[in-house]
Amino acid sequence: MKKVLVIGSGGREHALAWKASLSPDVCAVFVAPGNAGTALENKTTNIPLKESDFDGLVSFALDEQVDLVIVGPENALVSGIVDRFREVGIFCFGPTQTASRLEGSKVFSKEFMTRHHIPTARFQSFTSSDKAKDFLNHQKFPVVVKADGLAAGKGVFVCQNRIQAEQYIDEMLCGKLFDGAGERIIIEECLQGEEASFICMVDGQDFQVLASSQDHKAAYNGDTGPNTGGMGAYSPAPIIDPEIQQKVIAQVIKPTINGLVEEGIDYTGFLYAGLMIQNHMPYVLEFNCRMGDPESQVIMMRMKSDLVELCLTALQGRLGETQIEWFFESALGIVVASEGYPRSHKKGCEIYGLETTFDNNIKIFHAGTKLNDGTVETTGGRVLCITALSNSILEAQKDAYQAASSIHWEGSWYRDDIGHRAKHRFES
């Protein structure tokens, strides 16, 4: 029997610690730190260490002797923990430092991009806000302002006009808004069409591909107002259609792998491709080096395959001989969040209807929670992602949010139309 390691607190992390339980060579799953939702699971246990702990990670995985980590958070990917567990010999699924710079610099990216003639859009990179001001000249817009580093989803900014794109700049370059995230940045085209997520798991040569899924980066309804870490999701994607799924693997995927190994950079672990189809064309607007949040929650809930035995699949190199199976159903996420999420946002409310018994399709993944003697409050601005899985889309979409209603606190709130763009296609 197998002991599992999951690093992280949020959504995700809750979903790739379910869904590891759920391995029937799977006797333990620790989470560090987790939340309120992983402590209540069966088989799992938080441990109450900082995903930035890298020295006390490494110590409880040689102390429990682990036998896989799942590294969720791209903070603790792009800081190389990763190489850490290499170094004394424990299995870890996710990408080492080196091979994380494709989330960890949109720059990098971007070049990397050109360098093997992966679509995206048309960039240039500043670290002077009066040479990025006079590049602003020569544009169209709208334009994208992109903060280079990490920035949680919210380092990206659609600008409609240059008093927009200027403000960006200055608060980025001269502000230090995200901090050292900001320090350079990108502006590039803005591409126009229909964002997917498409992500695979590989181990270095090989590659399979996930469910498709979609989210929702805006904050409100009609995919309006600030960048969030996603509001919602749904599996699968209706836009990846299977023309459109072989394009993205022969124009990015492949191209990715093979670009990678070309430059001598070993990446196992997830890969997540964010895309904008324009015009039935792949263009890549983002790579990120781990699962998405609130994507890992429908994902997981369709995987029918044993993750655990997948990434251990991966990492001895053998993901070429295996196929993930699905449940055929459609799942579909809606994130509850804080109230003045995604800016400051009241924490320690206590949420109500929790003990609410739902039918077996519906799974409630916890983020921004802890325990409180017994009581679970709120800790972050995405509290809860409420997720269904049901015959299809319109079903799952009417499941999630029958369950939504039932749950609530101080300030709570959610968009009431994830999953529009598929019932919009379904309907027309």
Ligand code: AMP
Given for the second form:
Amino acid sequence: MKKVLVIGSGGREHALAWKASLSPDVCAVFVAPGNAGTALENKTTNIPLKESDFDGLVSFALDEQVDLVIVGPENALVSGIVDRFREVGIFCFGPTQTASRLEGSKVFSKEFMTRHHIPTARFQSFTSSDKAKDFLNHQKFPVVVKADGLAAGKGVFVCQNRIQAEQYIDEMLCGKLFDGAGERIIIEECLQGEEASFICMVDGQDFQVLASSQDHKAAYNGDTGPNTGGMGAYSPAPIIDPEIQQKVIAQVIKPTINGLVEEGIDYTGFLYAGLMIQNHMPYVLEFNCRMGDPESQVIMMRMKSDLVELCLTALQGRLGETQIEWFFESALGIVVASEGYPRSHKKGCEIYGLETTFDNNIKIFHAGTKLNDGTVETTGGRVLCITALSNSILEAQKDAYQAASSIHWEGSWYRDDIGHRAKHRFES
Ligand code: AMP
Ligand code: GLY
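Since the one above is the form predicted alone, can you give the form predicted in complex with the named molecule too?
Once more the chain from above appears, this time first in line as the rest of the complex follows.
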């Protein structure tokens, strides 16, 4: 029987830990540091170690003789957590520090795409604000200004005019807005179209495509308001029809994996291409070196195969020999957030309604929660992701919203329109 360690504390990690715990070959799942949801899951135990405590995590995994580590968050990956586990011979599913630059540096990622002819928005990188502003003279608006480094999804600004663009250029290059992440910036062409998340498992040479999904990054209904980590997601994403899927594989995924091999970069782990589909053509907005959040919640609900077996197969370089199976149903997840999110928000509120008996097709994934004397309290901005697996996206939407209506805390809120793009497609 196997022991698995999942690193992280969000909804993504709850979904990965839950799915790992369903494997018949798994006797224990540890989550470091986890949340109230992972604390309450079968076979699952929270370990009070931060995702940045590499020494503590490695020695825990050695002591417990962990068979597989799955890393959730990008910060740990970009800081080299996989290399640390590999050094001591523990199987760790995720890309090395070098390979994680695909997410950790937007400049690296864009230049990589250029080298390998992967479709993406035209761009230029800058360290000087004067040069960046000069460049604006030759651009049509809107343009997109991005910090080079990790900025927790908050380093991208779509600027409608020059005044806005100059403001963000100054804030990033002169104001140190992102604590180092914005010392270099990118200015790129703004693409128009519909976004989708296209995630694969990669073993260094081969890959398997996960179910398609789409998240809702904007805070408010109608995809308006500030960007967030994601306010909801659904799978499959109808925009990824078989024709687009073939194009994404041929024009994005294969050239990326071949490019990594050519450059001597060993990439094992989840590879997430954030796509814009414009005129039936896929363009890469960004690469992430991990699963998405809240995409994981809906994808794990739909996965029929054994996640632990898949990760181990990938780590043995045998992904090409397997095929991932999926439930035919669709999944939709609604993020319930704290008052004020994505800006400063209140913590420490008791959550009511979690004891409700939900139908079997509903799963409540936790993110910013903790157990306090047996009660579940909020600790973050995105608190829960209420997810339904139903016969269609529309049914999953209805079921998830019905479940969400019975859970609340002071100031809790969620978007009312998760899945609206898929809904319009089915109605038109
Ligand atoms: P990123 O972190 O690069 O994926 O950007 C976050 C979000 O900003 C994306 O999900 C898009 O909504 C938006 N975005 C980023 N780049 C572009 C672009 N070139 N054109 C249009 N929207 C973009
Ligand atoms: N949901 C977007 C992300 O995980 O990056």
